[in-house]
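To begin, one chain is listed below as C-alpha cells, in the form predicted on its own.
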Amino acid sequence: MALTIEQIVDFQTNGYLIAEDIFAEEDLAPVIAELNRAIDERANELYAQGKITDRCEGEPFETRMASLMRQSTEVGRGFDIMYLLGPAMFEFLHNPKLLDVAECLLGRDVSCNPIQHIRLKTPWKGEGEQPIGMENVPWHQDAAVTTEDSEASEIITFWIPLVDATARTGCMQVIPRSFRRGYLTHQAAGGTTIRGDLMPGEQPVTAECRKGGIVMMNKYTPHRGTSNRSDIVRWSLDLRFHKTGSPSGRSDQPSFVVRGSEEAAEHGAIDYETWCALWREALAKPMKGHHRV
C-alpha cells in the first residue's frame, strides 16, 4: 500500500498530507529532461530573434530558466502541460507510484483531471513578498477554479516538487483542518483569493517537501505560495485526480481514466496522440469561465 492507514487518516483529518520519498530519481528524470529540451527550444528561438543574447547553455535545470527570464520573460510564456504536450509528461500522469497514492485516497477508479500545471517560481530579491501572479499565488482553495457542477466531486491536488521545496525556495503554506468549512467565497482582486473576512484564523503550516515527495490537498484546503528567496528556480508539478464518473470541474477540457476496472478504462482511457488532439481541440475554442466567486 502506497500510504499507511495513519497517513490516510492524517489526510482526512487535516485536509492535506506531505508524503516523502514516493518517487525515485528515475521517475522524475524523463520529465525534467523533457522540460530541459523545451527550454532549449525556447532559448534557441529567442536567440535567433535577437531577444536574448545568451542561451545559458552551461547552466543546470535549477537555474537556467531564471537566467533566461532575466533577458526575456517570453521564454516562460505558455510553459505549461497543455501547451508543451510532452510524451514524458503523459507517461508520468500514468506513473504507478503516483496512481497507487491516488488510489489510496480516491478508490480504485481514478481519472486524471484537466487542471494540471507546471509551476516555476524564479528567485525573488525584492522587498516584501514575491508579487502575486502565476509564479506566486494568494490564499485560495483549489475548488475556486472549478465549475459549480463539480461541487460534490472529490478532486485531490497532488503537488510534486522537481527540486526541494523549502521555506527558502518558496514552498506552499496550508491551513490545516479548515477544509471542513467547505467552499469559501473568493474575489478576483489581486488574483483569485479567499475574501478577507472569510479567511480561517488557524495558524498556517509551511508545507516543505523534498524532491521525490508529494503534497496532497483537499480541494477546500486554503493554501498559498511563499516567496522564493533562494538562488534556484522552484519547479513543481500541480496535478489533480478525481473519481471516475464524477464531474471534473472543467467539462470543456480533457480528463481521462488512468486506473480502474476494465469497464471504466474502456470508456475513458486514451493514448498519447488522443490526449494531444483533445487538448488542441479544447484550446482552439473560446475559453469558458471556470473561476467561482
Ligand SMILES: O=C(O)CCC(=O)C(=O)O
Given for the second form:
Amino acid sequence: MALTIEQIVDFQTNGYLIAEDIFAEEDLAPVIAELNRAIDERANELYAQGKITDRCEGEPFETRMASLMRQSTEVGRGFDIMYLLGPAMFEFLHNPKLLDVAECLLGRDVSCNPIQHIRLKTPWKGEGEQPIGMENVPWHQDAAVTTEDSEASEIITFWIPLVDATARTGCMQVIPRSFRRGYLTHQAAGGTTIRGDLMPGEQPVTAECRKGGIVMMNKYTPHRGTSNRSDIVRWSLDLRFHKTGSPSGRSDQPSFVVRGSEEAAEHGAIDYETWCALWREALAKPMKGHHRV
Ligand SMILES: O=C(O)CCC(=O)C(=O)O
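Having looked at the form predicted on its own, could you now put up the form predicted together with the named molecule?
The next block holds the full complex; its first chain is the one shown before.
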C-alpha cells in the first residue's frame, strides 16, 4: 500500500498528513520541464514587447521566475494549470504513485477535482519590501472555495512541493484535529479567510515537506501558506481529488475519473484533448461564484 495503516489513521485523526518520498525525480521532472518551457515562452514574448530587458536564460527553475517577475509581474499572470493546459501536467494528474495515495484515503473510485493550482511564491525579505506576485494565502478551509452542494463530498487536498518546502522557503501551516468543528464561516480579508472570532485556538503545525513528498489535508482542516524568506521560488502544486459521483464543488468546471472500476472509467475518464476543450469551454463562460462565507 502507498500509505501505511498508521499514516491513514493519522490523516483521519489529525485532518492532515505529511508523506515524504512518494515521488522520484522522474515523476516531477516532466512537469518541471513543461513549466520551464512556459517560462521561456513568456520571457521571449515580454522581451520582444520590450517589457523586460533580461530573459535570465541561464537561471534554473528555482530562481528564474523571480528574476523575471522583478522586471515585470506580467510573466507570472495566469500561470496556472487551467490556463497552461500542459500535457505533462495532465499526465501527472494520473501519476500512479499519486493515485495509489489518493486511493488509500478516498477508496477505489477517484476523480480529479477541478480546484487545482500551480503556486509560485517569490522570495520576500519581510516588512519594508513589497512582495512580488503571490502573497500568503491566509487561514482558511478548502471547503470555503467550493459550492454548498458539495457539503457531503469528501474532497482531499494534495499539496505537492516542486522544491523543498521549509519554514524558510514557505510551506503549509495546519491546525491539527480542528476539522472536527466542520465548516467555519469565512470572510473576504486579504483572501478568503476564517472569521477571526471562529479561528481555532490550537497551536498550528508547520508542515515542512521535501520535494517528492505530499501534504494532504481534508477540506475542513484550517491551513495557510507561510512567507518565502529564502532566495528561491517556492514552487508547488495543490491538487484535489474526490470520490467519483459526489459533487466536486465546481460543477461548472471539469472533473474526471482517474481511478476506479471499468464502469466508472467508461463514464468519466477523459483524454488530454477533451480536458483542454472542457477547460476552455468552462473558462469562456462567465465565472460562477464558488466562494462561501
Ligand atoms: O501554496 C500555498 O502557499 C497555499 C496553498 C493553499 O492554501 C491551498 O492549497 O489551499
